[in-house]
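Form predicted alone, single chain, as structure tokens, below.
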Amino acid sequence: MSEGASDDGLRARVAAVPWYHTIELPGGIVTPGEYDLRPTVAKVRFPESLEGKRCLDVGTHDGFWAFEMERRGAASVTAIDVADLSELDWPVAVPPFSPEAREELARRRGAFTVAQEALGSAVERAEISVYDLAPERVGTFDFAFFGTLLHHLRDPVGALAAVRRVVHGQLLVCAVFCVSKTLLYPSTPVVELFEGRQPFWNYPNIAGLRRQVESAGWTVVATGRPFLERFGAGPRWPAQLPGWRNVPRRAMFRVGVPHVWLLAEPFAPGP
């Protein structure tokens, strides 16, 4: 088969599934992701080299961060995500999932496979909830990435504590934060609770996010500057945030979603 025919086949596979991440594939093919995380790589404190390290990607979606860890020399990468919509930890008021939605999730899982095969990646995908992480199920890791997931979880501290069970090295958290509460309460941990009609639970300021991480048994060793995580070329889920107080938030979300990164290490109690 010619290289052109091979590229055409990959383009057809890319077009056949919905994409959450913008990923560069061979042949100049770029997936039409809902989010384009390529500029984010330079904004977070990602290790330049992960040579010889066993790494974990929590909430992998299409695998962007897992493939990035592999590209940086990781000895192995485990990428986890849930296997079924019923395992998503969303508020009970979110409408029940239709058969069409379940089919959509299955198609989204296919995006990871397309990217993995096109890249010739050895990343291992494990369908497991973050809450269920345990050494006997996935082993232990030297480095973990936890990206844009905490605000979707009913128990963010419990999720971070579960990661703590399997990571003895560093954890890099890249998370959504509340801009207004950060400006009003820069040193006081504050968490705003969403209305429960969307798949979001909590919206912390940066101090609140830091406290969540610390409460789960981590020591925050560095915090980055806030940045906007940019949207990609693909269709995106609309940010339907009702109420006049959400007008600035809706306007900002047209450009990107406010994020901040924190680098943490397991808390070591003193003598």
Ligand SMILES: C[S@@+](CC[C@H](N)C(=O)[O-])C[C@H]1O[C@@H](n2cnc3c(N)ncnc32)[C@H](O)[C@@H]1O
Second form
Amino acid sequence: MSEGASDDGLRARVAAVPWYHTIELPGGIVTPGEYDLRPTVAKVRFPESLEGKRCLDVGTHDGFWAFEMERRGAASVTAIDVADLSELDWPVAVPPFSPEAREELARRRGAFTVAQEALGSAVERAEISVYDLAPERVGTFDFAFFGTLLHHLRDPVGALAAVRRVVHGQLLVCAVFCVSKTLLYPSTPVVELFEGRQPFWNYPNIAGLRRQVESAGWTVVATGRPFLERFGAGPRWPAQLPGWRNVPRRAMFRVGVPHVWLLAEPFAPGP
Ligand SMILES: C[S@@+](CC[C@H](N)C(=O)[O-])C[C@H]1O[C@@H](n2cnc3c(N)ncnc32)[C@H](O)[C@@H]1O
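With the form predicted alone in hand, show me what the form predicted in complex with the named molecule looks like.
Below: every chain and molecule of the assembly, starting with the one above.
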């Protein structure tokens, strides 16, 4: 088959699924992600080399960060996400998905496979909730990335503690934070709870995020400067989900969503 024909085949596969991440694929094909995290890579303390390391990507979605770990030489990458929408522990008051919305979200799961196959990637996708991480199920890791997930979780500290069970090296957390509460209370940990009809729970200031990470048994060794995770060329969720109504964009700016990163290591109790 000619290269042009195989590029056309990949283009058709890319066009057939909705994308969360903007991912560069062979043949100059770039997926139309809702977010474009390519500029984020240089903004977070992502290790230059992961040569020989066993890595974990928590809440991988289309796999952008997992593929980045592989590109940086990881010996293996495990990318976890939930198996089913019912495992998303969103507030009970969030309006139920319409059948069309469920189908759209299910189709989103196909994007990881398209990217993985196009990249010839050996990343292993495992359908397991972060809360269920345990060495018996997934082994242990030298490095883990935990991106844009804490605010969706009912129990962010429990999730961070579960990651602690399987990571003996470093954890890079990249999370949404509340800008106004960070300005008002720069050193007091504060967590605002979102209005219950949105698919989010926690909206901490930076001190609050730090406290959540520390409470789960980590020592924060570095905290970055705030930055925006930028929107990509793709349609913005939830506008693209038929039947989903009116989710306010409280935490969003025009070009992206404010984030901050924290680098942590397992807390070592003193003598
Ligand atoms: C907002 S996306 C972030 C994607 C990616 N980590 C990033 O930084 O761009 C959140 C992802 O976490 C997944 N997720 C939600 N709850 C989870 C859970 N309990 N365990 C593992 N993954 C979860 C969602 O399915 C979704 O793919």
